[in-house]
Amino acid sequence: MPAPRTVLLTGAAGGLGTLMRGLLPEYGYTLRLLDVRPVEGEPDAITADLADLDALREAVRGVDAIIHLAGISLEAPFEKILKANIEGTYHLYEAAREKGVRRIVFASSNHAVGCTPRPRDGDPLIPVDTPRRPDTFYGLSKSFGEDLAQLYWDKHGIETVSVRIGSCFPEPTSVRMLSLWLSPADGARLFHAALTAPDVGHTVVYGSSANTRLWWDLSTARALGYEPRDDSEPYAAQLIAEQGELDPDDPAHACLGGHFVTDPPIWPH
């Protein structure tokens, strides 16, 4: 399909949103920005909560597609996850349905399958259709988002690419991240592919670079036209020297979700 012209980017003030604000315009997109907090340096950004239905309707009016990054990105009490990630995502899809937006890229997470055992040497890569095993209420909310996307495709014809993002940072910061790292440049490549690939229906993909130590299967992402160019391996020697290899007997190292399985970081707000 032709590249969308105007894309609503929710969660634009967050870490991933900030990275994508700088990279996606290179692909020809005009970004409309939304966040619950003011977006630094962006006076035209929309400051609104996902509970504000009128604001969401205005935010989606006239856009060609949506990249939905907003919400709580760590663990939190269920009541907070419910409001921000579950109800908020529903509100966004309803606004998209009302205003005729036909393509959404949903930021799912590796934590939707976080309790899945990670591959060991010789094991096959984790397929995208592995049973979901969320490791937190946060991961549970991402499982909900994937099912919501499927529902809105089946019932309303809204296409979604659900991207189970690994860890999108300028460089990996842990040994586990060597397997799940998504470089910012590859993140922009993946979002661009998700926005422009034809006939995606509801497609679930894993979001990472072409890492030497990759744990999961990128075939559905590649089928969209995604061609990752980066690899975490140049960072491996230093990280392993500092942190040691992953211990297969440590529950925090044995599963895909890492320490989210055993001691998840808590959302600060």
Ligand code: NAI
Contents of the next structure:
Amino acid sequence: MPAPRTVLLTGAAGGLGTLMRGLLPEYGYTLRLLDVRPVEGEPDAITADLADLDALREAVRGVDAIIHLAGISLEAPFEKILKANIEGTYHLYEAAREKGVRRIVFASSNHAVGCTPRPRDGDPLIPVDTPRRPDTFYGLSKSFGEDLAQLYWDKHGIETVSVRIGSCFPEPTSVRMLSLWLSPADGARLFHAALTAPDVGHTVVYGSSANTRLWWDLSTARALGYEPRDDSEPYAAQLIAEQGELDPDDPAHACLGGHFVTDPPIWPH
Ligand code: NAI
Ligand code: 15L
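Return the structure block for the form predicted together with this ligand; the form predicted alone was the one displayed.
In what comes next, the whole complex appears, and the chain from above leads the way.
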């Protein structure tokens, strides 16, 4: 596959979309932006809902690849998750199939496997082929997205890299995030690798920096050419002093998904 130049970025108004539209042009991409909300400072961005298949057909026309970030990014009632994340992602894949887009990078989440016990004291890192154990309807929708990606590869030859993102924010803000953190710069490195690696079929990777306290195995991401450069460890001493170490007997700290397992944050809209 020739290196993609024009990339549709869905969810461009969101936190990760804002970080990536700042960083990805440095890799030579021309981004076409889409969100259900206006994208600040980007008058050419497409304002469209993932429910609108016609708008998506138009949005994907002529792009080389898609980075799919749009959707509900926290827990919500099932009906809302169904519409935005499950039907919405299906609509995007259908539009891609109809218009001949060959590569999608799907923002999956650690919450697709959130009920997996986190490794402790010398346990092996969690592999990508660990059974999916969603911790929320939100995580369930990411598990669906990974299966949808597999279906569209097997049936229609559309390649996807499903990135089970840990926590991509400018800095880690909790002790759990010391294990999950994906620095924005490493996020851009990972998306670039996912867009350009040859012959990915459907590949699932975890999306984190090279954190000292990492819980999962980055080898499938590294096989794409991803070389993380950041580590959350410089933030560890202060966060642990403020919040304490993760309590192994607290159910909110026992699994990869952390507090999403016990008390998930709710989508605000
Ligand atoms: P966010 O909530 O800040 O951004 C999501 C964007 O999607 C918003 O701008 C929203 O307007 C848009 N959106 C929601 N429903 C839509 C619809 N029906 N049609 C079109 N646009 C719609 O979330 P964030 O943090 O930027 O995450 C981006 C993606 O990455 C999400 O899919 C999220 O699940 C995933 N992810 C993010 C992680 C992170 O650490 N930021 C961790 C794991 C996964
Ligand atoms: C996610 O999937 C969310 O979209 C993001 O906002 C963070 O909460 C992240 O997981 C996390 O687990 O920290």
